[in-house]
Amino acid sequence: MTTPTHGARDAADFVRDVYRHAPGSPIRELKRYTELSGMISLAGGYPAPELMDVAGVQDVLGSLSGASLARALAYDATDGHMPLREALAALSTDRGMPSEAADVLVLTGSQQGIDLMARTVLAPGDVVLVEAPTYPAALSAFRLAGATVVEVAGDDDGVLPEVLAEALATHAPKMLYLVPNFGNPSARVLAAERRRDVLALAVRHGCLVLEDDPYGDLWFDAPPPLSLYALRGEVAGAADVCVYLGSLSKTLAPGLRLGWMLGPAAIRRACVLAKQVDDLHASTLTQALAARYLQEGRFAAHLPNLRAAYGARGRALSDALGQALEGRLTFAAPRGGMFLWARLDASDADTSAWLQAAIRHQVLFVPGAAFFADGKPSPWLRLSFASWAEDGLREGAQRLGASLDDAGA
């Protein structure tokens, strides 16, 4: 008996089209340039290692011993290590979102929360609304789930309610994704009065709101308004459509890979089921470490240091850009977070074309096209001030100016 043959197959033929043809992260693609000697990268939104509380984390890690260390090396519940769930519930309550440990789902970074929501809520053909510009990895997660992404315009105070209302009526989306506090990349803060409008519109049109808040703790002069999730009790029906994602990556340490989700029990349960086949649970060791760090008050004590340092760096980059690129770049000084969002004023500007000249001058930024759903040439660019001290930021601004001359823009 002869075994039927189907011809030789390339390994790529086994990969689903949605993954085979998907582009990689435009920001991760730039990371290889950061290894070049002398490069000043203003591209990645990476917390500065020298600003992390290394000594405090080391103290807490050293305190795990005996039975506590043994437990931290064992499997744990998919929902999360109970002491960390309790600590994150307390942290959420302090932020105006009264919570119990049972309300918290611990994530392997809030990025996992975006992916879990995409996989459990979205089906091929569903529509997701996003503010333009927005976080590229969220765009990827929604597209890999088969959803259609539709942008909603905003201004300096965030998404525009009248534009959102029209998009909701026209596209009947299943989900709205927002980064309302010092957004990535725009650094915008959704105005307090608009937050209630967003909730009311979402309830009216039966649209889930996914609130991604990795930067809310990094305010410089004044905290942002209450989260959408905190306001859900003020708008009838909003408790059924609000999901909140928090993160310790930008404030404690990204290497711990810890975030958390709050939201309706049915949605959290679906995400738990998806997480069970994803990674079983976040690292028990890093969860135990983070739980003690929060419970001992170290996290609250360290936040003012981060705010002061990042605030100084944000102001330094703003001042340096104003001097090095005066009249060529338009931007608003950031009020928090890690990013400065700028527009090249030249007519028909495309910052992607500028990037190669910048690399030659040993400075990196992320072209604006990465943050829009259509990926078209854009005059915008994102700069991160998080990873460099003031002297490095001033030098980076000078290099940007020289590279712009080189590019002929």
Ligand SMILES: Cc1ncc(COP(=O)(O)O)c(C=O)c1O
Contents of the next structure:
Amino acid sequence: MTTPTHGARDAADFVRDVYRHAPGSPIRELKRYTELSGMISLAGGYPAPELMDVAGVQDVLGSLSGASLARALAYDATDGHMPLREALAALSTDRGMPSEAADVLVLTGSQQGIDLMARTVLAPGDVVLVEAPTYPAALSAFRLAGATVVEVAGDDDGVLPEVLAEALATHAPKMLYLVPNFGNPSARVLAAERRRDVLALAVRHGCLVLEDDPYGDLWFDAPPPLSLYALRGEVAGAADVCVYLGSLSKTLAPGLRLGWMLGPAAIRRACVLAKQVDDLHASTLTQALAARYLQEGRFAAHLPNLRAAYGARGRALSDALGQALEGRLTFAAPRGGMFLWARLDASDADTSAWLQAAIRHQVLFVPGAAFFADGKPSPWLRLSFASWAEDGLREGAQRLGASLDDAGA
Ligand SMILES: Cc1ncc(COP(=O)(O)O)c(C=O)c1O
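Now the other one: the form predicted in complex with the ligand, given that the block above is the form predicted on its own.
Okay, now the whole complex, with that chain kicking things off.
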């Protein structure tokens, strides 16, 4: 009998460096604390199950039978299930982005759109600009594609055009990634006049703009300005550089894993090729369900309930924090979305250190370092008000106050 002659290799040696050394999602790593009994987690940006239209979804599921169910259980086109493409084109048209079914690429969540763009547009060594702070899973997607991430500073109205202009001139980036509506984590809205400036700058420097918009429908008092994609006709050349990502996760249900992309045909085509080798297509069953849900007007009818409920939660958390942490925390009351982004006022504050005391007091938040490209200690923290009703949020704010005393800040 002969012994196999392969060299002794550690399984980890097979993994590419970029994956071997990548940190996991800091937010997903907090999940083990979320599940502890008695914990009030303000960490995850998870839509509240009790606010989902479970009865409506069940009705629609029940109505899928016979031939329509058989079709929903079959393979479908990579671009998406045609009835859903039609319904998403109508929804996009309503939001100021006139579209036809053929313009829509259905995604397995908008996260897939970020990854498809990273894979089809970014080559190792390319630079991608992001607003600071930004969505950590986008940072990961860009880094895993081998790109270098450069941050662009902003203020309460989003990225600063003069800083963006300088970054574009210095780094010649391939792509700019923005969450212009109720950003994760910043909750900021990119001001209307800046949207045109961003487009003009991107065109001038030949830079793609990837606009990620999972929260735009969750406004409380007033809708956000028109999307960059909707404005592309106003700036010569902008139609070639604008890509828009929408999502049904925050408004219908994240478990359906559905999002969509609008953008130039050449880019969508590249993303379709990448998606063919990724998952073939989004689940036909959830696409068929969402198509009917949208077509029957249920989505439009449900949105006002969500806006009212999340609006009440956002106000409850900001009022309670104002009382429990007066003078120690600075933040703007959220105008939409799911997050409150706050800064600890103490000098040299590092919210990662505070988190340990918070866990002892059974409350969770995400330390701000997770949302910056350099991952350095940060005085910022992200709180989500989505998953708790008002009483839980008030209790969470009390615990945060007590834990900060305990942390000695
Ligand atoms: C800014 C941003 N983009 C994309 C996503 C991913 O959403 P989806 O469930 O549509 O993949 C999220 C989810 O938290 C997000 O916050």
